[in-house]
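Shown here is one chain on its own, the form predicted alone, set out as structure tokens.
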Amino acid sequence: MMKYANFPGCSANTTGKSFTISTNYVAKKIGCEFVDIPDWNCCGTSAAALTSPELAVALPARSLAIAEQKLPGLDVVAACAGCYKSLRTSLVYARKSAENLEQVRELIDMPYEATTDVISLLEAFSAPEAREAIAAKVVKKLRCLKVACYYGCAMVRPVEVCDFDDPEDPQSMDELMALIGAEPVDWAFKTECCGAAQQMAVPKEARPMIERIFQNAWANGADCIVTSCPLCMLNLDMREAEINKARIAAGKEPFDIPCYYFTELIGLAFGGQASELGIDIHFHPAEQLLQKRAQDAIELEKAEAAARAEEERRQAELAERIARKKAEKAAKEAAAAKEGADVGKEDAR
């Protein structure tokens, strides 16, 4: 069975609760179980290093000390790429050397051995045992939908603290889409940051981050971004409209993308509703694209039957003609037999 400890971060019940509510629902349909640690706290994400090299370190370490505690032997699952992140960071860090742990221990003034692991919501479900789990649930496949898969800049990097995918390109979020029937699209701003905090404190400088990660997903085919990062999420999805009024105004084509969580749309190829995914709460439009993509789907599927239908009739119609005229020949070969015979009788006589 798979089991974790999950950090359920700030997120969780505000701006990434479609998040929460798609997580949710994939694991009790594949049968995951998440625990939350108990009395966790807040990882600190970037304020905290900015704050205090201590304090950014101290801060996870706490909830990973607890979850050592109280859930033995579950490695820690973070949804949130900045809490993977902060977590990571602060495991690696008290690893590293014992003098190293025992600060960490003097800082939180706890028992502490840094023998709990930390991986995020989407390597937990990259696993082969999830995975084979998510392929069994499928029911509708997501097909004629191309996504773009956007990991950002937390979720591969720095490579000594997240290693479990390619720093560049990532591939297990293009797998887990391909895995439910969608078309992962091939584009160049994967990994690219989206601003970050930085688009409530320098939103003039940072709004162009987001803009050029729509049109590159926009320039590769995609008819959609697909994430696993809460901020990167409300970065985009919030956004995108002030970003249209802003091209609008210059005179450009605006952007028609939705963004959603990876765990949506698995729950979506699993049966679910997009009242039951989150889905419906999105800022940007989100269902009118999966309900047009449904239908241009089932009108695939026909064309493909009939396509099946006629080449069936073809190869029929094929072993038809191939089984007269060996017929023929058969009948032609019994006929010049029996001649050759009436022919020996008539020389005997």
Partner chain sequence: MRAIDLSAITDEDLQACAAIAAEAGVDLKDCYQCGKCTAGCPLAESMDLMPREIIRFLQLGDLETVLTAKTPWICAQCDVCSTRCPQNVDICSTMRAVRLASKHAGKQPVREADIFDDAFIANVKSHGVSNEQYLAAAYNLKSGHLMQDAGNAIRMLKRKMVGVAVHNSQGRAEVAALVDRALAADAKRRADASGKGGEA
Given for the second form:
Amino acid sequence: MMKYANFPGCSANTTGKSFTISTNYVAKKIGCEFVDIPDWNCCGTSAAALTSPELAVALPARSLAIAEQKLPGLDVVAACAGCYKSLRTSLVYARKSAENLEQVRELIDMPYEATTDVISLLEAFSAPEAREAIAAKVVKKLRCLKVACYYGCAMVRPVEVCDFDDPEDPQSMDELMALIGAEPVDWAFKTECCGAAQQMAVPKEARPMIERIFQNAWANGADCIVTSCPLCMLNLDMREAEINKARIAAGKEPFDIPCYYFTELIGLAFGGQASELGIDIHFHPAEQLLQKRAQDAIELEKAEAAARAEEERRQAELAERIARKKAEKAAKEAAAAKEGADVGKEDAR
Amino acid sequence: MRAIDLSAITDEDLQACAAIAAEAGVDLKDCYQCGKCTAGCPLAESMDLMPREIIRFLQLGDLETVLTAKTPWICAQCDVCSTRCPQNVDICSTMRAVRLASKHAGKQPVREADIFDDAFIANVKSHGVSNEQYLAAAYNLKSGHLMQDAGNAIRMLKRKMVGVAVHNSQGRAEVAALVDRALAADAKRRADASGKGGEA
Amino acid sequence: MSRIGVFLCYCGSNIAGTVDVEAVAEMARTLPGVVYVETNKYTCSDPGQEGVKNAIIEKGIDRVVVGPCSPRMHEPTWRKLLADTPVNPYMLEVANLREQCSWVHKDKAIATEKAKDLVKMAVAKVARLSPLHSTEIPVHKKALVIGGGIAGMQTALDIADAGFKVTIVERETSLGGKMVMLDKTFPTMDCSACICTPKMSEVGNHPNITVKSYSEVESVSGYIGNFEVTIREKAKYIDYTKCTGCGACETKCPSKVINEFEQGMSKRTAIYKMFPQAVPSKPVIDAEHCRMLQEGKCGVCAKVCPTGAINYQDEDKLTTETYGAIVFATGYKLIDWKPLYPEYGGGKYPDVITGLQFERLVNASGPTEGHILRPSDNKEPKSVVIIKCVGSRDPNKGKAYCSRACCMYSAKHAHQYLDKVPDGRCYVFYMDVRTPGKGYDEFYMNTVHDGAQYLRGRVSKIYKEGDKLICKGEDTLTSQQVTVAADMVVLETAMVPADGIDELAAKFTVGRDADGWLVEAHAKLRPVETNTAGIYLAGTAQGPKDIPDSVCQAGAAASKVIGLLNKDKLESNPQISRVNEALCQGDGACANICPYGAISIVEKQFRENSRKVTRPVAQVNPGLCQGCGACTVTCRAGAMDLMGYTNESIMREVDALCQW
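Here we have the form predicted alone; I need the corresponding form predicted together with its partner chain.
First the chain shown before, then all remaining chains and molecules of the complex.
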């Protein structure tokens, strides 16, 4: 049964709105239930880690302790990669030793056993049961859409904390995209950092990080980038216009790479409309490409159907020719046999 | 450029560098300066010292250089350095530990980064959750970058991603108490450590 | 009453620096049975030994305790000394005051107390020892060399030239090992094939050498001078007595298989010779890929063979022979870097190749006939990055050790590339340049003058943009992040032990280190011997090394073998297990635990309570027993006793430690 405790994260109803909408759409279709952790609080993300190790452990632990009490037996799912990393870092710390666990209990002033596991939304949707359900619900394969799956850094590193997919070349999102008919491209920046909060704190220094991600996706033939984190999405989607402006000023070709949440594309393959999935409120225009590729897919399918028909026709023709040759041969043999028999008869005489 | 007088490096400096490494769970002697951390760092081109050099100055005991370096403040904590390090040196955690040591020593080589984190934690402390629009506003005010992302704010408003309403967690008082408790524990640990260092 | 002499050593300041040797001597004088105590600055020196001998005779000493370094180091020295005196060489106990005392302690008071305890124990034990006598064992004057690479071939040739018979077992279908894959050899740049293939044919034609190619060791028993080894010669499906090596079969075989010798960069047929100069110069059929052997149809090779040498019914053959000595020359392989370095593409970029692939690319008889063309599109790379220490000096992903030869062969690769592609650029990422060898550093500096750009730093990531491989590194000498858009990348990967060495070493009870390399008996003093008597090491089986060092070691191993085979008889070690048949229950626990297969259970007749009874008892083969003592602690009845380390003498040591 697919039922999880949900840690929405602070951007769920703001900058990550489309992620939430499309996740709910997909979850409903595949029969996956998310129950929000009552009275959850901010995970603290990198700001807490860069303020105090104690704070970095305590903030996520409070939400986990509530989940443990109020939603026993359910794994916690975090959609945002930043939340996922913070929650898991705190959990791994608490599980490391009895002293650590006791320290965390004191910090949050609550009973806590660190029993509830934390997984990412990508991991939840990559479970065999979810994959089967997704495959079953696809009504419109997103053929011809070349996607660069972007996991970001927090989903896979540090390995001791995440322990989910390969830190250099993860595959889970690529597999989901292949499942809905899209074409994942092989590219090299799947887990390069988008800059996270540094895009705000030190924007001048951090901007090239985003540009390089677009650059590598572009160079490897991707139409678009698919993400699994609202902060990565914001950094890429919202800042693409600014980067393009700078590129044009420098005499370089601007990018035209829309970004999507992986849940948006799954929802689309389920037959959902762009507006039902939040695709209409992206910063970089995101609908045109999908329409174009849908058209390409129709053309491709037409061409394939024509090729199939041609192949069938050729096969039929071949079969007919073989049948004709066989018949001729049989007739000849029959005639020869008859002649032989006649000769035999004559010999016998 | 300057020359470093290694004999002028004090025992206290060496101990402080060792304490930073200990907080990061790192044995500085493991690092053989291959530079793979710098090579893969997505922000190295904007740093004043390469990540490798931060480790090197810690090895030398040059505390002042380490605490005033911008590098740990520019670091995005993406952990690619630690993941690929042949000697299993956790460079990323070292950056964090240096940054905290620098903060507690009252240095702010990159003011904006410090202001952002403080604004973030203040936001969480008052609401239990982070309200991105107020975080951005508070950051812009405090850092003096008043117009940063102003265009984007308008784009967000248009898309109804943000509004004026403040979101509050029901347990925000609990969260505020938790933040205070954690910061007090942090302060106590630091005081104990420096007490010990003083005795030594 | 025994008359014990105690001889304590200062070992210069090695022992005396941490142990008050005179205080220990003072204590020793009070111990029961001790009639004489002497201290010496260097007991093992000639005058030191002379002094011990004189004291033994003058004082009428009948058993001896020495307190010097470890028995591993000098026990043979003391035994030899005693053989020149009336005292039996086994009436000796070594109290290890150096390795197990002075070297591991800092506090002199504590170390001195411990030294006293060690001497007490030794005195208690030596009082309970009985004289032991060795017996003679014969030596089979024939050697087995495992591995037919340059080290194995050199060992075999040296032994054979000394007049002894040698068998080489080679797992592959030809002699030559890794060396024959190489293009040129540093620092002189001789053509590798030109110096390796003559050795191969010399080995193949030597009257004293038998080459068993495509063969592996199946099992082994016995001991020094008398190893009984069974060798499995894999089915070649070709009758070598008929085959002339004409090669007609190879030209007609329809099955195409990835060519291992060319490092996967070309195809071979299912019936194949590894390479044109192979020894034996005859093909084998790779059964797994042969259509006839797999599907029962084809048979083209049999049709074209002019001598009727093809035999599809061929089977593996087992032969057993006795050898006096064995040499492990099992070599190395390159580490499989692909799963370890996803940041270098993990194998998905065909133009990221290994050093051995580069050797084939640059070789005139390789897949590109010596033109440096990159695998993906057969274009000449105009920019090549060479990365050293891939898998070496990388405890996180690979091995902690330095692979020793890579600095030189990467310099060679850079030199060869710049020689063949004069308008090309070559960048070498290194951590250190290690060139200790004759003419080695000069060679490296020449490569720098050829124009190779050396950059001190490890590459963090290789990724593709367009048809370029972007390499991101740091030039740590200028503290700058650097990128190179390369056309081809050569990874100089770590050496690791050859496949299957774990099982093979276990069969011969040869030790391996944590990385799997075979362990020498002593790094400095017995570098080519193993801890199993009669088994020797040559080449990279022992650890990474280059060709000159491998050949050197091969000669050294051969000289040890020749020394052994020159003897007609050997003295056996009398410190072996003995069965007290009256106590033995015959349950076989000892036989099960014995790592050398030295114990068997036999039915024996006894007279008990004046009746004849037949019951099973353990029997120790004195030739096989290595005296490890595992059986003595396993035997519940206490029927097993190790001579020289009897249960009683050990108990007396414990008594001395606790009660004296």
